[in-house]
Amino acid sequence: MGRVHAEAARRAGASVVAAVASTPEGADRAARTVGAERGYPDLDALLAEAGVDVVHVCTPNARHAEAVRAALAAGAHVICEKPLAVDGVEAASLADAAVAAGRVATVPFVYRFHPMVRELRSRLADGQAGAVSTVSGGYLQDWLSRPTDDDWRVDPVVGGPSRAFADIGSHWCDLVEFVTGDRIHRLSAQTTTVHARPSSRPTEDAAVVQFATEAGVLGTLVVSQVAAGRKNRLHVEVSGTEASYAFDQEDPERLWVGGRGGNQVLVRDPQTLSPAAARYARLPAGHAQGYQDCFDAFVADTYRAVLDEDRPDGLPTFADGLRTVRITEAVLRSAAAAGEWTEVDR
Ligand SMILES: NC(=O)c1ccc[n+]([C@@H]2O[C@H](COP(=O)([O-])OP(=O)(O)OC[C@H]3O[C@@H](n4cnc5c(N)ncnc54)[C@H](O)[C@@H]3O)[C@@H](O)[C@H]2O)c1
């Protein structure tokens, strides 16, 4: 992920003047990697030495929250991958220590600046589909699908105690919560490990979620990271009375649109769409945008949060992170206790 923070930096207009590694003799070659000006040996000396404005936190899971206390601690603005923290605890305190440095800092929940997400939030903000009873979809992905499969996310010592829950259906979740303005309040989760992995303790494979929100909407949600064939199917459909949405992140410049009169299939046209879908249509229509645009402009408002310019609606911040990790946590709680209904905390 450095790279493509780096280069959406880049193109936000940042010069990337710094980069660590994971050891001090791996500094330049993260360097060239990402396209820096210089590597060092490790990120106190950066923090000391280099005068960075923000720092993008792109280490495995267990790493982020050192880093980030560090930058804060100097001064800096914070971008830190998902999953925010491994537990709770730790998510609750770097977004306390945020607020407390008066500093920006936000995770890259960047699926909500494709600008047919930013569609069907305005819609639902506009009441477009009537009364919304039911939110359905997941995430899957194929690349943990053979036993032999291996990263440092299946080892929870790194990538925590959750898997395929923190590091997908938190974009689920957060999708949803997003564009429907509407929190889950409680759960049922069930999670499977399909692979025997040299683990420590094994994480979940998958995880199938049902779900209540505050308002009552009632809600399904299947992640699998061992889904052959499948390689970043987000896909949310929200069904109301008068109008239902299908988003699907494969697909992202088409919004679909049922109606009990007939159904439509919306393209990305900054002429047709709503003024805050149509301000992340960077390109005329029939020019496809993609995952690097959603997370150029991810980069491009922090840093112009950073700037004091404005804060940009829908900009996801630590608080954002933090509420993730919560679900996260109440889903393994659900499935310890075989199914239980859980509360998310607050
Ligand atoms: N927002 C998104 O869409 C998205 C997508 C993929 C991954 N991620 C998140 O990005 C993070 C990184 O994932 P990845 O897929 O790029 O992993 P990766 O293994 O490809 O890269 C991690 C890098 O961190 C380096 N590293 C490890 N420890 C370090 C340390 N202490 N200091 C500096 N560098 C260190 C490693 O050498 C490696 O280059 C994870 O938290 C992951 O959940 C987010």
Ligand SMILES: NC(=O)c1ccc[n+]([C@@H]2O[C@H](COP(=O)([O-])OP(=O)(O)OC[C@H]3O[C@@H](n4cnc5c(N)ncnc54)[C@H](O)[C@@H]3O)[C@@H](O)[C@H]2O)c1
The other form holds:
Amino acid sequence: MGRVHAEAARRAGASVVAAVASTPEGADRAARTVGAERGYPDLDALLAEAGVDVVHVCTPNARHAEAVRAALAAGAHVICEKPLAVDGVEAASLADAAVAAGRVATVPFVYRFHPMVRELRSRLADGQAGAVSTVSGGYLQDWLSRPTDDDWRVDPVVGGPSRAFADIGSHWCDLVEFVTGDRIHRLSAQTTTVHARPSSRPTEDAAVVQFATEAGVLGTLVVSQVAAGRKNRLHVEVSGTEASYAFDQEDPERLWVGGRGGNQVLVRDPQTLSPAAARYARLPAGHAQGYQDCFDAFVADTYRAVLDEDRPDGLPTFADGLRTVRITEAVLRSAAAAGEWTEVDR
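To complete the pair, please output the form predicted on its own; the form predicted together with the ligand was given just before.
What follows is just the one chain, with no partners and no other molecules.
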């Protein structure tokens, strides 16, 4: 992720001046990997010497809080990978700290920046769906589908008490709340750990969640990191009485629109999109945009806010990061209580 962040920073016109790792050798390697001017063996030295404007926190989850606090204390703006923190108390304290420091603080929920997601959001806001009754979908991956697969994220001491849901379910929930303007109010969840890995508190490989929103919309969500053949299939369908919509981020150039009189597939075309969507259509129609383009747009919007040029619509802040941590905690509480319906903390 450090490479993705660094590339987006350069495309936004920034200089990647420093990278940090835990040893001098690791610092030099990290700097070469992301194309930074210099590597530092600890964050304090970087903050004291490098003169950074924005710190991108790409550490393992359990170290987010200490890095964010140090960056804010040094007067830097912050982009912090999700989950913002490993529990709601910590996430709330970071959101409060960012406000108190008066710094721009964002979380890369970058799927918001697909032009066809913005088109979906615009159409729902205009009421084109009619009465929305259900939302369904999931986020499926396969990179932990074999018992020999391993990563720091499977260790709850480093990754936190939730793995699959905190890692990718959070993206889906943020996206759904963003496009619908409606918040998940209560939920019933079940989780499963398919592969036994060495841990006293194994984290989940998959989760299934039913939910109801504040507006009374019903929803279902399947999250898995053990779904063979699925790489990053975040998909969502919003069903309405006048129109239904489906988006799949593995096919991000299209938005399916369903209607009683017939269906259609919209393609990303700056000439036909709503203004909110066209703003993020960087390339002519037919020239595919993808994940890095979304990341670039997110970082560019963050930097625009840092420069006080404007506060772009839909910029995901620490408040949004806190929101997904609280949804994750509700999922874990419900799963621990055999799927008991649980309210999401506000």
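Numbering follows the first chain given and starts at 1. Definition used throughout: the rigid core is the maximal C-alpha set that superposes within 1.5 Å between two forms. Model, not experiment: these values are computed from the prediction.
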### Query
Has the Cα of Gly13 moved 2 Å or more between the two forms, judged after a core fit?
no
